[in-house]
Amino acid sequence: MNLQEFTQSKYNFEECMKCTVCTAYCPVLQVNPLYPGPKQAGPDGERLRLKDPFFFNYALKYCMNCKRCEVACPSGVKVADLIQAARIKHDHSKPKLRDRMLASTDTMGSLARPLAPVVNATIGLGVTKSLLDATLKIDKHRTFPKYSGRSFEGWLKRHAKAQAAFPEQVAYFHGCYVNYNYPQLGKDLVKVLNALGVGVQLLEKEKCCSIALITNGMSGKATKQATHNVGVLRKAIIDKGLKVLTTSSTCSLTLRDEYPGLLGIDNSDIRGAIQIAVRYIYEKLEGGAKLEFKPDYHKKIAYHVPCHMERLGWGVFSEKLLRSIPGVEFTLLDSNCCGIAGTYGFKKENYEASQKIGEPLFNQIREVNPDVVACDCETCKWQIEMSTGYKVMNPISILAEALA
C-alpha cells in the first residue's frame, strides 16, 4: 500500500463531494480570513501535500480541531484528523514557551497545587496578565482557572477501603481538570456512582490525555504520554475487567479516537470499555437502577453540547439525565462552538476570533437567563463563565446536587 492509499484508507479524503457543508457549519472560517477552511485544508490540501510534501500551508493552525466539520460531512470524511495530521506530519517549527506551559496541565499542575492560594491571586491580578500578555502572549483578557490545594487523587485514596465495598466496580479517568483544579467534579461523580451501588476505582498512575499536547504541536511527548495512558487503561479494562469512565467530553474523545486518529496507537481492544459517566449511567438507568431526587429541587438549566461531546454523538445522554430530574425546567441551546478549544483561545493571535465565535451561544444562553449552564467540557465551563457571567455546571455535578 503506498502512502496515498494509506491516507485515503485512514481518513477516508477521496469520498469528498465538494460539497463544501464543512465550510458552511466551521466556526473559525466565519470569523478569521486567514483560514482557509475545512475542505480546502483538509481533502484538497491532501491531495497536494501528497504530490509535493514539501507543500505545507501555515494557516492550517487556526484550525480548532472542534471536529464539527466531521460532524457536518456527510460522506464521513475525518476532515479534522487530515488537517491534525498534517501539522503533526509537516510543522517542523519548535513550540514556543508558552505553547510548553498551556499543554503541560500534569506539570503546572503539580507545582501549582502547594501554594494554589497565593498562585491563584497572582495570577488574577491585572499586572501578572499584563505581563504574560507582553511576554508569553497570553491575552491579558482570559480568565484563568483556579488551582486546587488538594487533588482528587489523595481524596480518593483517602476513601478506597469504602469504595471497594461496593459490589460493581469502575475505574475513572478524572482527568488533570479535576485532579489540580476542581476535585468536586470527581467527588461529585463518586456520590452518584454510589447510590447506583457502584464504587470508583483511580487508574493507575494515570497521565494527561494530551490533548493540549496534540493541538500545541508536541507530538512526540503526546505519543509517550499516550502510550503509557494505553497500557494503564489495559491493565484496569483487560485485567481487572472494568469499564473506564471520564467526566471530559474532549478526554473521551481523545482516549478513544485522537490515540489511533492521530498517534497511530492502536486501543482496538479497550476502546470499547472507555466512556462517558453520563452514558454509564443513562444505560443503569435504563436497566432498572433507581436514582431518588429531592422532592423541592427546582432549577431552570440551559444545556450546551460541546463540539467533542457532539462528534461523540453522546450529547443525548447529558439530555436525557438532565430531564430526567423532576422540578428542572430545560433548555437545549442551539448547536454552538463557545470559542475556546482548550488552549485556543488562551493565546493571544486567538483570542479576538475565540470571542467572535462564541457570541451565538454567549447571546442565546441571555436570552435564555437560566439558573445555571450545563456542559460535558470544563474548557467550554471557562469561556462560558468568563463571557457571560453565568455559572457552568457539569451535569454529573447538577445530579449529584439533585440527590436525596
Contents of the next structure:
Amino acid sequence: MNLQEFTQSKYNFEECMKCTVCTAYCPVLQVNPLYPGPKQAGPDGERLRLKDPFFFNYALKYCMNCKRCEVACPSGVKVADLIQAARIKHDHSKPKLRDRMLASTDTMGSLARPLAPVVNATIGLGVTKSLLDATLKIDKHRTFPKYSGRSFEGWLKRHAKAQAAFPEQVAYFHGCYVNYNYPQLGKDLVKVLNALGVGVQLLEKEKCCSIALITNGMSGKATKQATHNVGVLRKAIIDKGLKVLTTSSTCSLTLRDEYPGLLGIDNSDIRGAIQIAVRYIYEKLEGGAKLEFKPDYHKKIAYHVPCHMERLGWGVFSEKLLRSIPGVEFTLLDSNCCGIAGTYGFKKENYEASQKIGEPLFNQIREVNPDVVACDCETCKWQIEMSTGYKVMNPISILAEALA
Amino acid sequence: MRFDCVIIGGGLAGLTAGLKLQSKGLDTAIVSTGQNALHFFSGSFASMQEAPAEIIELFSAAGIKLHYEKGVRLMPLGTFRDAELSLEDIELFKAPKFAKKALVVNLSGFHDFFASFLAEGLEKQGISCQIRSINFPELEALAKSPSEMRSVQIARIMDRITDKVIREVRMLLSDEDAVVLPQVFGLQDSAVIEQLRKGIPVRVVFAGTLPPSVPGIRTQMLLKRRYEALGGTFMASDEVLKAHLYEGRVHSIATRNLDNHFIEADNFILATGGYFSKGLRSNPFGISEPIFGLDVRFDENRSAWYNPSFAADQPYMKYGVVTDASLHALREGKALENVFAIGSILGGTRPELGTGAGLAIRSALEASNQILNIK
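Return the structure block for the form predicted in complex with its partner chain; the form predicted alone was the one displayed.
Following is the full complex, with the preceding chain placed first.
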C-alpha cells in the first residue's frame, strides 16, 4: 500500500522541504532583486495564497518560466508550475497592449506576412525601434525576427502530393516561428525526414501553442487555442495513427506539459505521440535507417540545451545526432539560461536582466569560438545571435546541411 | 539508447563512478532526478582515513583541489571534528587551538552564519575572539528580499568584489592571528579562496553556513562539467520509473521523460541516495527501494526505527539496500548480476565502507572497479 498516492498535493507542493536548492539555480534571482525567488514565489507563497489570495505577489511576473527550479528540485516539486498557476488564478490585471501584441504571434504573423518586405524594412529601422521602445516599452536593442513573404503552410501544401507518396508519414506542428518567420527550418525537417523515407503532413489547422499567451496573462485565449490544438492533434494521432513532430523545444513542452499542468486540458491520450523531431530521427537511425552525409563536411559546433529542452530531458537526442555527423567537432555548453525566455526579454523592463542572465553562456560561446551554435529554440537563437554575433542553427538544419 | 553503464543518481557517488568509468573509456549515462546532497556538503569527506590518491587525481582533473592530512576542522557551531580528506576551502588543524586570537567576520544582514556560537566555541579552546560585521552596500539589493539573503546569492556578489573584501577584512585586523569567514566564496572557481588567503596576512578559516553549501555546489558543477567533457551523458531532470528484469539481470530502464524509449546498458549502478532523495522510501509498514524492488534491511518492529532521543544515532539511518561482497544489489535474496548499489542508499549496511561522502566515494570506486574487471 502506498499511502503517499493518496496524500499528493497539486504540483507536489507539500513535498517542499525548504532546502532552498531551487534558489541557487534561479537565473532571475541572480539579477533581479525585485523577484522573490522560486521558493518564496512557489511553495512558500502557495501556503499563504491558499489561506487568502491577498498574499498574491505581483512580482511573480518576473518568473521566466524557464523551469530550472523544477530541474533542480530534489523533491519533485513543480515550482514553476505553481508560480504560473498562481499568476493565472490571481492576476486579473488587464494585459497591456504591448503584451497582447507580443503574445499574439499567430495574429501578428498573419497580418505581417503579406506585407513582409515593408514590415521587415520598417521594424528593422532605428527610428521604429526607438518608437517601439518609447511607446510600447519594447526594448530598442531587440530586433524582431524577419517575416517571411511565404508561409511554411503554403509551401508544404504545394508539396503535399509528393509528401503523401512516402511510405511512412508523420504530422508536423511547425509553430508560428517556422510558419511566419523562418520556413527554412520546416523545409530542412522535410528534407531530413524525406531522406529517411518519411513524408510530412500538416495538422488540420494548428494554432499557436499559446505559451506566450499563458506567460502574458491571457490564459483565457490560451485555453481556447489549446483546446483547438488538442482537437487537431487527436485527429492526427488517434484517427490517423500519426506521430506529431515539432522543431521547437518550447512548443513541445507546452503541448505536452503546460496544457494539462497550467490550462487543465487533458492530453493524456496523445501526449506520448507528440515528440521533438530529433528524438524521432534518433529512433529511426537506431532502428537501422541510414542517412548519407557529405564526405567533406566540417563544422565546429557548440550545443546549447534550451531550458525547456532540459526540462523535457531530450537534449541527449540532439547531442547524439550532432555527434554522429562525420566531420563535426562537438562541444556541449554548460547548462545556463540565455536570458530571453520568449517574450520576456523583449520587454524594456526585463532587457537588462535578460542580458545579465545570458552572460555566462555568451562568454562560454566566445571562449569556444564555434563555427555555429546549435540550439532547439527560436528565441534562444535570437538572443544568442544578437548578444554574441555567432550564428545559431537548429540541429535539424545542421543535419539537413550535412546531408549528401 | 544503449550505454555500457547507466548510473542512476547524479550526486557525489554517481558522479564519481561516472567520472571513473568514463575516463576509462566506457560510454556511460547518469540519470539524475533533481540536485543532490553535495548541496549540503561540509567540504570534508567523512570517514576517509586512508590517503586516496585515485580520488585526488580524479577530482584534480575536474579542477577540484583536495588535500589530505589527519587533523581537526572547525564546525559551523564552533565545535571541532576529526577530518582528513577535504576541499581546499577547509583548513585542517593539528589541534583545536589553531590561533591565539581570532577575528570572526560576518556580513551585515546574513543570518545563516553563526558568529556568536563560533566565538563561544573558540573561546572554549582558549582562542580569544572578536566578532565584527562588514556592511557591503553591494548586498543591499539582496537584503530587499530577506528570504533570499542566502549563501549562494551572497557568494555571487562576494566573488565579484573579492579585492574589496580583502581590504575590509584587513582594516578590521589588529593583532589577531586568524580570521574566520563564512563559506560564501568561490561559487564558480576556487581561485577566490586562494586569493583571499593570499590577500589576508593571517590564517583564513572558512566556517559552514546553512545550506546550500557554496563549496558543495562548486564541486557538483565541476564534477558534472568534467563528466560531460569526457563524453558522459548527464540526463538532468529525469526519473527512472521502471526496470526490466530478465533472469537475474536488468536489461533496460524506462524513464519519465523518455517513456517508451528504454535505456539499455550492460551494467547499472544505483546511486539514488537515502530517504531525502527517495532512493529509499518508507511508509508505516516498511522501507523499500522503488526502482528495482531490492531487498532492504530494516527492523520489522517499527518502534525500533527511532531512538526517542532526538540527537542520538537513529536506527533508521542504518537501514539500506542489501548487497553482496562486490556490491551487487540483492533482490529476493539473490544478487542481480549487473546492478551495483553505491552511496547512501547502502545506509549502514556496509560499515567497512564508511559513511557520508566517504561511503559515496569508496563504494563508487569499488563498483566501478568491478565493472571494469568484467569488461
